[in-house]
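Shown here is one chain on its own, the form predicted alone, set out as structure tokens.
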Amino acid sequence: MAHLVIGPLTRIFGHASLRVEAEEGISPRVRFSAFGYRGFEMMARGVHVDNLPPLVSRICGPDSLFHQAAACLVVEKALGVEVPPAARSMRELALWAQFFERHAVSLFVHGLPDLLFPSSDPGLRNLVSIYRVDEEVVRRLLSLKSLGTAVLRETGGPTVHGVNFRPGGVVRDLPVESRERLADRLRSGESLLLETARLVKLLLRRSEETVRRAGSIGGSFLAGHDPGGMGITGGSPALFTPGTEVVEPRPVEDLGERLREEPSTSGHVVYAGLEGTEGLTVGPLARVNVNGRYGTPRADEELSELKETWGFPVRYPMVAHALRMLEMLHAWERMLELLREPFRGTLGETLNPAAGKAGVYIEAPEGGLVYGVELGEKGLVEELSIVSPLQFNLRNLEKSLAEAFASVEKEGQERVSDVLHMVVRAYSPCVPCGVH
């Protein structure tokens, strides 16, 4: 086999495929080939801070909050402006809202059916097969996502491009009777929420074979690093080496001056890495390797059985479908505990417009987003630079395609593709994310 496209991908958010590059002697290579117009960092140019929370949701759908928190909280840096304790946990509810709810989506319906049926007829292998064959199973999968959903429409306005945050705070609070209704809601689906988390665990030690020919990370993993477990915007960037003489998460201090950027030859997805690091990964593997426990007590239980069977650190890209559903349940878990709290102070203040510069480093769903901005003197953007999870996670992407094209490349072409699918679910790239 010497060239070969496989596309348009399928199941996956965006639109991509694969360009494979193998000949006798020479080791494998497997381009993740992405299109699209990177033109939000120029649109962004002359916007007042008040507007560009929006303008940068719309970079992508299932991560629109992530990007307003980032633009807020970089606003924010560079105008030396503290949000009350009230605001901050409004954000932090609408945004497990919205990671629980892509999860779901990463989880259920992209990923799912690779686990339940790895060797059928990729044409049948989809959620429609799925009801096709037990319409209560998608039922339940698609009433734990709207667990998200009910908390985000609650919380961020519109379940897509909420408008409630805004630089300085948020715009309105929730009544303590919503939060006594979200919290029933949520308390509702724990049974289901556990037996799903054990279901997908059980899926993966059934499909062992497969998750290991589908290859493994090396390098460096970059996640935001907290004591009390794994949070959103808490906590600083810090790396993780394995198998070094450094056996702790080292803070990045010095992120923005770390961070290099190189385009690739196979679409418009740039590389980003850290200087002085080789295959960087960030998202479920880097969180958990990175913490060590997510900090709520039954997402930590579950967590304790999964490095049992996949020992620690993790490292195997197919088994970030377990953590997403163990990062649901951590998500669940820090919902509950933010809606019995009471929301004291005030939701913020207008902002009052100067120059300023920061940066700042939050975790989206597939992990780290950083932002930085050069403000002028009335407020407006000058300059705006994005760094999504993609691009930080496309090289050991396209290192594990390689990988896991050299284990089954004598089965065929189908094969090939079906596996190549797999990884590339397993990752859950946000094309949109990465080519803005």
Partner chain sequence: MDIALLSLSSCLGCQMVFLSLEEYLYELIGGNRVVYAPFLMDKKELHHADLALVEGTVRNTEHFLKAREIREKADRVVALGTCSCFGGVQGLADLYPESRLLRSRFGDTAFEGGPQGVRRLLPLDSFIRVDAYLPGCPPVPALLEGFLRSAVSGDRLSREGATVCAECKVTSPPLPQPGPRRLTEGSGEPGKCLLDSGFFCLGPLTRDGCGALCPSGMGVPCRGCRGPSGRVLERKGADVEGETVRRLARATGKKEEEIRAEVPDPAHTYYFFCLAEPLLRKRRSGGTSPYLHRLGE
The other form holds:
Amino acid sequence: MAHLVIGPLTRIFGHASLRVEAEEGISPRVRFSAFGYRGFEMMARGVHVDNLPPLVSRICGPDSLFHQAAACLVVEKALGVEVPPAARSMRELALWAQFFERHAVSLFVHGLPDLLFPSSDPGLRNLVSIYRVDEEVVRRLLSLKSLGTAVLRETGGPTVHGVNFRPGGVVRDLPVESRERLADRLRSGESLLLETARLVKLLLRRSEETVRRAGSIGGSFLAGHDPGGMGITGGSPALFTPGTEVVEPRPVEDLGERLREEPSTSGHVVYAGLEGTEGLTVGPLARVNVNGRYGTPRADEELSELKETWGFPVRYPMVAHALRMLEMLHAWERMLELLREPFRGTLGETLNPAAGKAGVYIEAPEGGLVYGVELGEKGLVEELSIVSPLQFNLRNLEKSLAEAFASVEKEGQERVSDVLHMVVRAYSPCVPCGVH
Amino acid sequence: MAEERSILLDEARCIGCRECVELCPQTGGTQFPVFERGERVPRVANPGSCLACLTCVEVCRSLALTVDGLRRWEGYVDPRAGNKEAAIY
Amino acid sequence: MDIALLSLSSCLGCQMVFLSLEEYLYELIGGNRVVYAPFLMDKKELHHADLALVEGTVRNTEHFLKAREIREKADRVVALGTCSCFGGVQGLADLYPESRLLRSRFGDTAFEGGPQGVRRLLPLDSFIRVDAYLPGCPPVPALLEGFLRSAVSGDRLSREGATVCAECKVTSPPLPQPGPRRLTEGSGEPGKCLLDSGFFCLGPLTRDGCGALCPSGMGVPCRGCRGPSGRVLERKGADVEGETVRRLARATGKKEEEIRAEVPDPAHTYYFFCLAEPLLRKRRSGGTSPYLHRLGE
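For comparison with the form predicted alone, produce the structure of the form predicted together with the partner chain.
In what comes next, the whole complex appears, and the chain from above leads the way.
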């Protein structure tokens, strides 16, 4: 059996490599291999719930607030606490900001350089090299990212591992002056944001061959069923399986019972799936396929054009790049809406220690993030379980990689490596979340 | 009579917790207390009473106190090579 | 100057701050060569670097080999972030034997060709020689910028350290205060010292440099993300737990035993970011030893 190892993978979030197993006459198989389990579930045992959000935050820097939010929500649900609306809005604002920032990095730092310079040496497709030939492009792209960072700084203190979320609510509100300043800052990026959205769209169309090479995915899509909010503050997940007689997304009320995990022998990312589904996808594709729209005017206008170009439901993993751009637009619109809301009233509820058990589903930038918790008599964490987006997407990712490999196998190792990297970046897997 | 000492309080650093006032052996119930409670921050009233035990320096959470030019840990760089504390930014 | 930026076992948070340097980032990448940075570019191998910034620490043999390779190829190695400097939050894994962590997650799955885990999580300098440390979870952009400026100009890579309280813009409230308490019971009064208000704030024992962003700016008690202050690291007698308990007893007017009885998770409360730091292990009183799993278990 011919074995090829591609790695360590570069321009992705974290450490991983690919192991290609190819043999004459048998369809190739590609394994996504990432090690480095840190044991966060065990570390959480016995902690006071106040220590839980900062703990899980350290699973992943770029997605830190999503882990914090999931931890807060699951504790609140277990204790039957309703968070006041002001705290919910504040959380949503910070989450959209990180959503925006995470997508900006995954697009501009990781994905976009391939689409910009497909025929140049992969070693030169990066912001550092591009900066040497065109400072302005890099400055513009990173200035977009900094819109999200600015909101993160004001809403959470430190921009990575912010400190404003706590079980029961948030600690601090955002004063009116800060709101106005941030809204101005966001609006100042409007034309650049729209221009960049146009660029991404064009680049993707230009790369149609690569897009098709990375194949298309079937199976079911799982996402928070909640246009507008997209379930980032906790929502009810729904399943959509195109091509079957069920044409509407179906709510998944028994997610906890249907969730299945199965260790992989090639790494520490455990496969996750739902009983009764095949080929589950979460993330930008799933969100758009389940909801059909974003719920804000700019993003929806762009979406209708995208649907015309690439069809709907969206099945090409590479189109996720364009969807991330649309989600950035949506996040931008939502942040402006939230900054306009007058925030009044209490920012949090007092938590009384008690036993309880709960599970929550929220949308992180790359898809569903599931937290389950059991609290003991004294309100301490007894059990914590975490299922991250990469775990859901792992099978499809490996399937897309195998398809792409089959299509470029004959073109030499360099080309194989290049194309497989592009496929991985389309999924934008978060390895730290995946191995946690 | 103790030798005349100088005790400096960096008011910008001091948060006014007054642990120094409480723990100074030459302050509570003495005729010439080293520290007085002061307004926002404590006041060094009688530095002459100081025995240089350095309790206040040790206990100060903001490293705001200096006795005879000795602020223990701020700027303290161990000359031994490979010392972890000496190489932290 | 040739710069390498890489991560071992980490959350990538420090690299995100690298991207938030704004104007200085351009100065840095314009005036120097980034020769190796897997997060940012496709260079698969490092040949030589003048300065290597290493985020995260060693969780398995793969990380160890990488760390050793970097040590050989880089003139100066910097431990970037608290994981690298003191073990960080992932150091809490040392509450349990590594084999138990793996078993709890993977059962008896046999991995094909995977790296071997290390038996105990430790800071980077337990595996390779480190020339300078920049703690912070993550270090705030201004601190990272100041550090990089010194590094690029060849200045001394250490800084006079104080404590977070020295930078904290608060005043002390009248005592006694309710507590000991945590944010889940409600926030403290803005502008007042959180420790003296009865919260578990590690400001007095934590290195400064963050501008006291959490306690001063956000009203959130310091959890010690910049790692132990110089005094705590250096002095065998310094006791993070004991000193916090003493100050909370003073603030709340309660007995020390009463304070201790209200902390079900002392390792997380006092050593959230530095449980794995060997310098804190053996102490006359306090220290991390009681919380660490014993090797060989």
